[in-house]
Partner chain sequence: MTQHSLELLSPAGNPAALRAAIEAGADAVYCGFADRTNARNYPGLNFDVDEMVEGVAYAHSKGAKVLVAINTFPPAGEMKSWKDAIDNAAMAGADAVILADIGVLDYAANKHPNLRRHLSVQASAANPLSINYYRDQFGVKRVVLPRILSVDEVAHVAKETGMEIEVFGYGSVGPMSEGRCFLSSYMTGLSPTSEGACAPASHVTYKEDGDFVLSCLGDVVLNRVAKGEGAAYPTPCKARYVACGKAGYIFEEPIALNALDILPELKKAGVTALKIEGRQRSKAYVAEVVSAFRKALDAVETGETRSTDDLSELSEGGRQTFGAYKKGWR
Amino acid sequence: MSNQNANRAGLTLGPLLHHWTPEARRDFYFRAADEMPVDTVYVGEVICSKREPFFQDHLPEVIDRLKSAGKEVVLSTLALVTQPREVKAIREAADADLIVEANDVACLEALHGRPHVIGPFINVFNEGARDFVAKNGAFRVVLPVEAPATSIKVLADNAGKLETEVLVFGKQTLSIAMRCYHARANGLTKDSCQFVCGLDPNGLNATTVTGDDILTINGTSTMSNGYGVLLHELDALRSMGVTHFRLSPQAIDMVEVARLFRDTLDGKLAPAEAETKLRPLTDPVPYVNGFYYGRVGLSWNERHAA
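Where the form is predicted alone, the structure of this chain alone:
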């Protein structure tokens, strides 16, 4: 489905998972169109259906701007599809020739036979699940953040024409709930949340009883505290057959983050040098890569090998 050169690693910008103002979100995507060296941009609301109306008026303009800049545009669905109108909207998007990223299995019937992407919120952990979604029409699978290197290798190897995408930068979404702890932490309920998640553009830190940051609360989702960073693992991932590499938007200089990963993928920058340049952009947030090595997710392993 992707028009990129078969030998060139695809760099993608995942959907914005935080609740930014419509203007901030629009300007972010305009900058992605004009300045970010990414091949694919995912748009759409994933975390909370209550946020969706805020950006609807800007979405057509953003999609046109991204397409005009030569980006592949993919519309990401909610991670929890609960209403018939939400399934209807997915079918309408597919009918409008938009590529859809399905983040809930409730989308699969509506997308049957249509080219689409399987998002990281649908658990594809084995060849059987991979082959099932490919038969349904998926041309790309974004693997869950918990997938270790051993599983990634099995799933990306011998995948045929099915493209494989892995998150290589950004906070890792660990769970989605029907309830909203972000609202509760502010003394509110989900129904009367007043959209307080918008007060924390990079999420709300959750700490242990000893005061250590351990998780990030973002609306109805729970994320890692640290940024998942797989700079040193890019070559290994490519050798496994991974075709696309995802950056998850954060409230930092994502243009420079994208340039560092693009240059590393293109062999213009060594991973160690890229990490040295990345650190000032992301401080004081720690890095994690434990899932990749089959270890505790919040750990950072210096054994930079698959």
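The structure above corresponds to the form predicted alone; please give the structure of the form predicted together with its partner chain next.
Next comes a single chain, given without company.
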């Protein structure tokens, strides 16, 4: 058994994956600092480096405010690094006086073994990969969204001092690319994108040709249409040894979402009751949890069916 079970579960706010206006982004983080019952806040741009300059000026004050509120602050880095200027930014992030979440292996090279978090975009699917990254300075691993419970159990158990984090709320990123699909869907290209991704604070809906909601386009990434929700699975995850539970920012009342997850983790709220309170905040977006159960990712499985 993990020695972490007795400890308080860490609730984290993952990096904002959508392109919000700088003001909306700043105010969101101020609210996170002041009102959100989360222990850790991940800041930084993960999806598209073209978005980075917009928030650059606000980042220091946001980090200060979060730290003053007692939050652990982690700087998340790009999931797909290709351009020389992106490589330069990765080197600067690695050298900055902040904990970094590495989302591309480029970051691991730049960190030279300094303590860091492995983000969900670096594949740690097995104990071999886990042990290697831990030996090289990772103190926490955020597992890929695809990892099923059977894998989470093996990876979180016997992890020693290594912390394990799992996404428990928010759209699941299913792919990242060089090409910008948000621009493409709007008849533009990445180089002339006009930042159309900013028009859709929760992403752009893509349906099948027969009209079923299926995917969400977010810049160069593709996400689940539904929110991944592992509310009924929190207890099981804790007993597996998972130490940190991630909420991914959506353009909804995230303070209330965080309260519901915090109360459920603390045993003050039954999962069924929490779900009843969560639904009105998230309607009409459906929930998915198939990856956890090793089933069709977009499916929603009742816990007793596991």
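The shown structure was predicted, so the numbers you read here are calculated from the model rather than taken from an experiment. Numbering follows the first chain given and starts at 1. We call the rigid core the largest set of C-alpha positions that still match within 1.5 Å between the two forms.
> Is residue 207 one of the residues whose C-alpha moves 2 Å or more between the two forms after the core fit?
Residue 207: C-alpha displaced by less than 2 Å between the two forms.
> Please state whether residue 160 has a C-alpha shift of 2 Å or more between the two forms, with the rigid core used for the fit.
Shift at residue 160: below 2 Å after core fit.
> With both forms fit on the core, has residue 175 moved 2 Å or more by CA between the two forms?
Comparing forms between the two forms, the residue 175 CA shifts below 2 Å.
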